[in-house]
Amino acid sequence: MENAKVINLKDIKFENGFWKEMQELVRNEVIPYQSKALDDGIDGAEPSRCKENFRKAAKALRLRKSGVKTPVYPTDKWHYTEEAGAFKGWVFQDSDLYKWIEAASYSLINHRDLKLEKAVDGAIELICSAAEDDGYIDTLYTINNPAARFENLRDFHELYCFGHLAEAACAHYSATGKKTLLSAAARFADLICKEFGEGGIQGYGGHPIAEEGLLKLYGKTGKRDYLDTARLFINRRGTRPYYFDLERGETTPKGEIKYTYNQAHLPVREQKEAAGHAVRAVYLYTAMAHLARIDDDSELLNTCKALFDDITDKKMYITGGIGSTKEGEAFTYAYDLPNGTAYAETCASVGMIFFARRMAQADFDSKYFNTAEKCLYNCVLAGMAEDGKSFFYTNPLEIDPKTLAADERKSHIKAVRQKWFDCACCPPNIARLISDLGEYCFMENDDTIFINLYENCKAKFDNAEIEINGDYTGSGKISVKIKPAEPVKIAFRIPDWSDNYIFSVKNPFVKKGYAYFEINEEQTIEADFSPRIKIMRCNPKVRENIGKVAVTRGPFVYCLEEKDNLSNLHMLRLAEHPKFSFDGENIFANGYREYFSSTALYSEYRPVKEKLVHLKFIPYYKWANRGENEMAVYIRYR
């Protein structure tokens, strides 16, 4: 099995470019805004209650340690709003603060900021104040009923919150060298290893991520127990008798499948189709791919390959969105990709990028970062407004605001981004990914440096220094300057949208979508990926898009908005010969608008009457930044 390591974020510096601007937006606007939101300080926004819960948990611990008996509240729901002294919000509310710390930590690596560092230290102090003596941290149970912990692993997210805590702790230690949060996460991990190890509770979390958290802690500390417990969680999943049955005193009849929502319906090596809650799925698959690489487990890696291909070949929107239905926020079946009711949760696309990176480290194929790029430039970025102060949870491919209030099937769709959510998993997920994006640009093994994503940057490796400059998202031209300390290979990912790529060094060796160059002395290699405007169609099994096309250029998917093209976008048609033009950001084309003067619901067919119009397409990630209006990715053609 091939094996590559991720480059340390401290060794990569973004310079002026597309993602540098996004990182600065996250640093200057998103991280401060989200900190305020977690403390319920955004006027008109859904309250988070996140920091409030940590304060309540710390108070409850202090009272119990002083001999005061604290009230017992229910721990039997997903969401709590009632009793004043109790936990408030969703069962996974703690994780929002952990993801904020992770995003802020990566940002501190990119840009030293003493004010932000102090704010992070304060958040860590708050978290540690809510830690039980044995290392357990979960404010729901610490506030409401400590005796009930680990009784409902399927639903109530203790292990999920731990996973995000572990990831935040690893990021913060990498950024600052401070061990406070790492030590707290390790103490909780030690407790988990004790409780769930061989001879302990034979369960696993209903929402995977503890597995990846443990694997990251193992990578940071070298403690074998963390690797072993992550492996146990993965190998136990879906085995019979179902653990989630045992929790409830139930028995699933032989042959009946349950717990698909949690990816616990089958043992993981028997799961060949992506199923269930999309975020949970890709978080699990990320850990599976990570473990497969560490253990050199080809069977597990082959399972991951099958799952990855099932998603990208049959269940992914052209924007990189996954999870097509609001029912369970889940995958459905092959080619079921409705536009107007798409769930396509932002978190799911973020998780798909995590999965793609772990797969690329174990199987050097460009398809993984082709997919990551699709998700990144489209669905993920669409989840955040241009000012960094409002967000989408779901990401449809068409919308008519007039229909939303009247159609319950679209109750999850918003016409404009929201200031915050009481279930706010997506905003900090975007922030942590963008802040950490430098680690995704490169991979390295013993003799090769792989360039996965192209951004203007400088990077230092053990055997070379690399500087990338250019205009990848515009002209598609880049220049890569390599200063080797010893002979090294450089592998350039060839984007799948590039049909006529040119390298200044002729005849590179190409394998699995990477172009390999032998570098023996200082050298600059130029690449021209020649992005062009493309008319893209779906497989005809995607029923909603028969006779329709989408417009793309380079990594970007484009859409129509009412602001530029008037209402009733479904009445538009792209001309057979559109005469495309490009102004550096937007695409213009000839098209037609159908006009129909009758108000009759039905009438005998007559040839369609149309008038010529000039269409404007904007990048999908920019939609809904000019107020509420119609939007459509797909347009009729011919």
Contents of the next structure:
There are 2 protein chains.
Amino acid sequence: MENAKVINLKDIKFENGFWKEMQELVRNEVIPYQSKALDDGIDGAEPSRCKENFRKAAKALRLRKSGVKTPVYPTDKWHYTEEAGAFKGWVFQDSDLYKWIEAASYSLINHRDLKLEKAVDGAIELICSAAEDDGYIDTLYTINNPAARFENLRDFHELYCFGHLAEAACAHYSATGKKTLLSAAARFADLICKEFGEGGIQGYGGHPIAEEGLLKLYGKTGKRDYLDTARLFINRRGTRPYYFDLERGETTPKGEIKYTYNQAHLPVREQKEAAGHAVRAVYLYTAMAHLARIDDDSELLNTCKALFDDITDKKMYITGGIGSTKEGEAFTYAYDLPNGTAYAETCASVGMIFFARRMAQADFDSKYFNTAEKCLYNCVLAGMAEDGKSFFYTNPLEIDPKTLAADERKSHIKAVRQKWFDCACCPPNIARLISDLGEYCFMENDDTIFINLYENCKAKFDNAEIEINGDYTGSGKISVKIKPAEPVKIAFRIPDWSDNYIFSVKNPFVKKGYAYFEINEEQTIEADFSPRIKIMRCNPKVRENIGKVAVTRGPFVYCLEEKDNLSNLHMLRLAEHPKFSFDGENIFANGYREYFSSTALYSEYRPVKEKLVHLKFIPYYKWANRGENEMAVYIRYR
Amino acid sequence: MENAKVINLKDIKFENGFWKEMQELVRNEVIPYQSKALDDGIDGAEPSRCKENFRKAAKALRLRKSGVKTPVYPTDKWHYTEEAGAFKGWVFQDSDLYKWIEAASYSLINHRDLKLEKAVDGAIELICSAAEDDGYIDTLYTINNPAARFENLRDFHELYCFGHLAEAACAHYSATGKKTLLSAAARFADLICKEFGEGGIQGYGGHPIAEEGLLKLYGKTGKRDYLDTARLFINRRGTRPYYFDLERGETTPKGEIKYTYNQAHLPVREQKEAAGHAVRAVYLYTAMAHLARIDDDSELLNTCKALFDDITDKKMYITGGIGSTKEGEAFTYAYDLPNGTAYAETCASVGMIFFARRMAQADFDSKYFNTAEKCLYNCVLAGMAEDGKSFFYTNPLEIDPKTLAADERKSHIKAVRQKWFDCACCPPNIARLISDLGEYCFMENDDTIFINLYENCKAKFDNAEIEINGDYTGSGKISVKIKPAEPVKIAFRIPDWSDNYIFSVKNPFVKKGYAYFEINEEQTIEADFSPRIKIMRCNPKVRENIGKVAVTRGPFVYCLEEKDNLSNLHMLRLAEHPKFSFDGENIFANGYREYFSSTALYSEYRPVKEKLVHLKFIPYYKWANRGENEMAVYIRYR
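Compare with the form predicted alone: the form predicted together with another copy of the chain:
The next block holds the full complex; its first chain is the one shown before.
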């Protein structure tokens, strides 16, 4: 197996491009906003109480060390609001702070900021003050009942919080070289390796991520225990008897499948279809793909390939959203992609990008970053308002705001982005991904540098410097200047939407969707990916979209909004031979609106009456930035 | 206000027609089957435990009368399975026996059967043995805790069970002239009038029906207390402070609406839109319309008209199903009529027929029985298998059986009818409606006999005998022989699907959809309603069905089944100018099936490839009689 080298975010500098702007938004708005949110300082938003918990935990530790017996509170809920001295918020509340530190750390790499660095140091100090003597950190248990730790791995997110802590620690160490958080994470990791090793607790986390956290820690520290425990967690998952049965004294009859929600229904190597909670799924698959690469485990990699293909071929919205139902925030069945009740959680698409990157690093096929790009430019970006101040949790492909209050089936859908969520997983996930995006743009193996995403940037590698300039999302033209220190191969991802691409160097070798160029001396390669406005259709097995199409251009999926096209968007129809125009951002076309003079609910069919209309499509990620209004990605056609 | 006279089921004899066959099915299969079910004698079906509860209650009463203290069990659940000596089943389990007695009584009117009459007498004896000294009957409380009666009117169905008891008692009295059950119901009614009168409990039932039960008892006994208490229940409902708040020590803030599920969100006269649990809604509206007629209360009747029109103009499936969501089994918002996740409970359509009849009796407009007919021939009839042995609870308009297990949103949908339900409201509701259908065929006011439904029958009235013969659902031709004892007016409902009707007597006076004929001597009027195969469309506000049509003929809505048309029914399309044919039951047409060679989930639009196919449509009510398979009412068109 070819093996990817580690790309260092420090070596990739974004410059004046699409994602540079987004990174600046995250740096100037999202990270400070989230910092404030973690301090419960945002009017009209649910208080996070995250830092308050760390302070309480530190205090409880101090009291106990000084011999005071601290009160015991229950540890039996997902969400805590009641008892005065006890833990507050969700069982995974700690992870908000970790994700903020991770995002802030990447941001510090991209943009030095002493004030932010100091704020991060303060947060880390707070975290360290809440660490038990043996390295354990989880404020729920430290505050409420230390004796109950690791007793409910299925529901209560200690291992999940650890995973985010480990990821944050790795990011912070990369950003600052400081080992404060890395040491804390490593001490907790050491405890986990001891407690969960052979002869210890035979369990694993109900919400995967500890696995990827351990693998990242292994990457930073080289400590094999972390790799071994990650492997143990992955291989142990879903085996019989179910650990989650043992944990609660239950027995699942042979032949019955359980714990799909927790990604623990089958041993991972026996999983052929993406199932259960979408975020949990892709977080697990990310670690599986990562481990498959490290271990050169082709069986595990093949499982990952099957799962990746199952998602992208049968279970992914055209926007890159995954998770078709709010019931368990889960995958359902092949081709079930309802527009108006989609779950399509922002975090799930973020996780899909994690998974895609790990797959690309193991398999060097362009399909992975084609998918990552789809997620990134559409579902993920839609998760954040243009001003970086409000966020979507779920990302439907069609909305009629006036129906939401009356429809429990859409209880998860919001018509406008929310300031902050009491369950605040999505905003920091967007922040940490966008801030770290440099790491996704490139990958390397022994002889090739791969360009995955075409952001304007300057990048340094051992054997070459690369500079990308151009207008990837607009004209689709980019220029890549390569200064090799020694002869090097550069592989350009050919975007799947580009069917008429031209490289200035003719006849590159094309393999698995990458165009390979051998570079022996300084050279500039121009690429023109010629984005076209495309009318896209679904496989007819997607019941809801038969007879409908979506409009795309380059990486962007477009949508109609009521502000531009009046209400009852479903009554619109794209003209059979539409005349499209493009103003650099929006797409215009001719179409028809059905009109119906009768108020009858049912009537005998008469030829439909239509009025000519001018349709305006905006990029999907820009929707809901002008207040509540209808939105639709799909429009009827022919 | 014109006022309907009471039609006596005894005077209407069905003969060799569509509904005669259904009544025979109910008599020979459903009623005996349900009798067996009530005795828990059906293999593979959930035991009802209904009669067991009555026996337990009678025993508890005997013990208490002999001075033994009986154990107290909780009365805090909707469903009871646990404690050995306690009540078992749903809080409304008693009503199953009442509904069976009601159906059996109507059946006895239609068809004398000494064995059945004896079985009914036995059941009544059992019920009477469970009556408390003051007339109270509810086995849950009598068994578990008599002191807790009437403490939770919102959830626990004492008044609901009373309502069914009263309806059964009236039916039994009509059938047999025996007052055994009528007396028991009247004693319970007397207690209710006392307990809930001015100065008493200021509440009402969380599931309406006591109101209609009291009105029917008033009809049989003439006792004004029953009318007064029904009026009190209706006028008190939804007033502030909410009784259901008071009952549980809560306060709903001003401006906030609550208890919509219980039809207690607003005073009934302020209700303009059908909302909440669909069955509860139409049961309430039935009593409201009934009371409006008795009281000549035009304000209340106008409310009923608004609610009726809101349902039929905006919230009713083409099959007559109502209740668009499983969440609260409820109405949602205007034009929200999803096909695959419809609730459309059989009982709700039965209740809609009750409501329609009460409206027709007050307003003498054909639209009410047009709606009743739609419900009857489609949603209600679909609730029962062809062999009368299995039943649907919910009635979707589209189903793909293989998706059900994977989709919590469809947890209420079954692909084949079930033998018996542990919550068994629907089968006996079908049975009691069909057995009593004679009462729906006609109505009378001072000078006119109205024919609402055209079943082959002989009917006797004070001033005329009427005989209907023909083939209403087939050729649409009927002949109505009238023997007047004195000059009489006969009004024929002109079905809304008939746009080319012909009467043998020309130029009748037509008012509100009824054709009026003055009959002075024996006369036969032939009517030809000329049913046509129609392509029906929805108002385009019904998002899911834009671009789709349904096929109907006469009162029947048709559907496609996989058995006849292969799988992926959504890929079918009706030809633009279909050539229809009709074999007396099924409809055939030419159409197209899309085919798609690519496995891609998304691809650039290319002209769709289609194969010519022969479509077979069957009446909707006949679906799912050949095992699990796909079904769809709507098909794409143009």
